[in-house]
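Here you get one chain, nothing else, as structure tokens; it is the form predicted on its own.
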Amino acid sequence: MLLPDAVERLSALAHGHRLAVFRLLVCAGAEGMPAGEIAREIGLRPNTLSSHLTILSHAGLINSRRESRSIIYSASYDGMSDLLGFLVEDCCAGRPEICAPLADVAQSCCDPQ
């Protein structure tokens, strides 16, 4: 990932409502959520949510698809993985114990138990 792309993604997440939307969609999984449900969960008016969704989409952090009359939004796990990879790319400097806590976090949140 190039620095300008990382900056755009981090900028998109540097707002409380957008970060809340992104985290909600990460939890929702690949099936995603319709915009109205996102607005209710986060407590935003639909027109306000729309602008946040646009910013997240342009940053490559969420995807959308049409199902009947609804637009379903989901997290872009590829976009998230690229950003996380960029952030930790050089973190260890040959010392894996530095990044071990990150691996533990990833393991605990992804463990099906």
The other form holds:
2 protein chains.
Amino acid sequence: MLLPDAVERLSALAHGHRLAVFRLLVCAGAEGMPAGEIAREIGLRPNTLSSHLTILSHAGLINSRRESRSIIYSASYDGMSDLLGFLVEDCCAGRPEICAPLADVAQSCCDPQ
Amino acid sequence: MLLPDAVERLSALAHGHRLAVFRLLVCAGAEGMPAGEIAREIGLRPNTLSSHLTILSHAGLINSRRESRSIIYSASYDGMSDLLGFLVEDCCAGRPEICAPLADVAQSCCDPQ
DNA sequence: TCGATAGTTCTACTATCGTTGAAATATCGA
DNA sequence: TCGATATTTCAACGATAGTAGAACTATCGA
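I have the form predicted on its own already, so could you send the form predicted together with the DNA?
Zooming out: every chain and molecule, the one shown earlier first.
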């Protein structure tokens, strides 16, 4: 992942509504949520939400599929992983200060016991 | 970490020059780098860089200390860890799709063998 | 086919961001 | 103390982002 792509992804997440949308979709899992439900949940007009969804989608952070009249959005785990990977990429020169706590977070999060 | 703080941190990183500065400082480690050297490395005027450093600093992503005439900036590992923790916080509901790859990244990065 | 539902696209307006040039502040060496 | 070095602060400008209203497109049920 190149720096400009990382900037695009970070920019997409660097907005209160968009970050809220993304987190909602992460919680929703692979099945995702229709745009209308997201709009109701976050409290956004359909057109405003649509522009945010376009931004997140173009940044590679969410995916979409049509299902009858609804368009279902879901978080892109690959997109997020790439970004996180890029962000910890530089801590390697013998400095685990960033990625060690990160590994803890990841582990405690996925492996509660 | 609350959503508005995460947005502030993401916004700080969501800029080509600032992300480059931050990565440079992560590479520089705890000893950090003086502002002038950063400016030369990235190719920014001193006042432009200064405004970016203020933004990164206010977001809690870098620290600074004066050393004679220079001001030395260094990456805040805690600030970065908090942000990364916030970003993976939501993948917990039985869905390791995001944080499992992240754990891999963190591990392979800090533990090359 | 027609009306209703679900989303998107387009246009315009306001607000904020990024950069610059100039001036100010802090520290050091002579 | 004075000039030089290192960096920040201030004011102003152009560019970009976020939101809203209106119109458009796609799909479904009767």
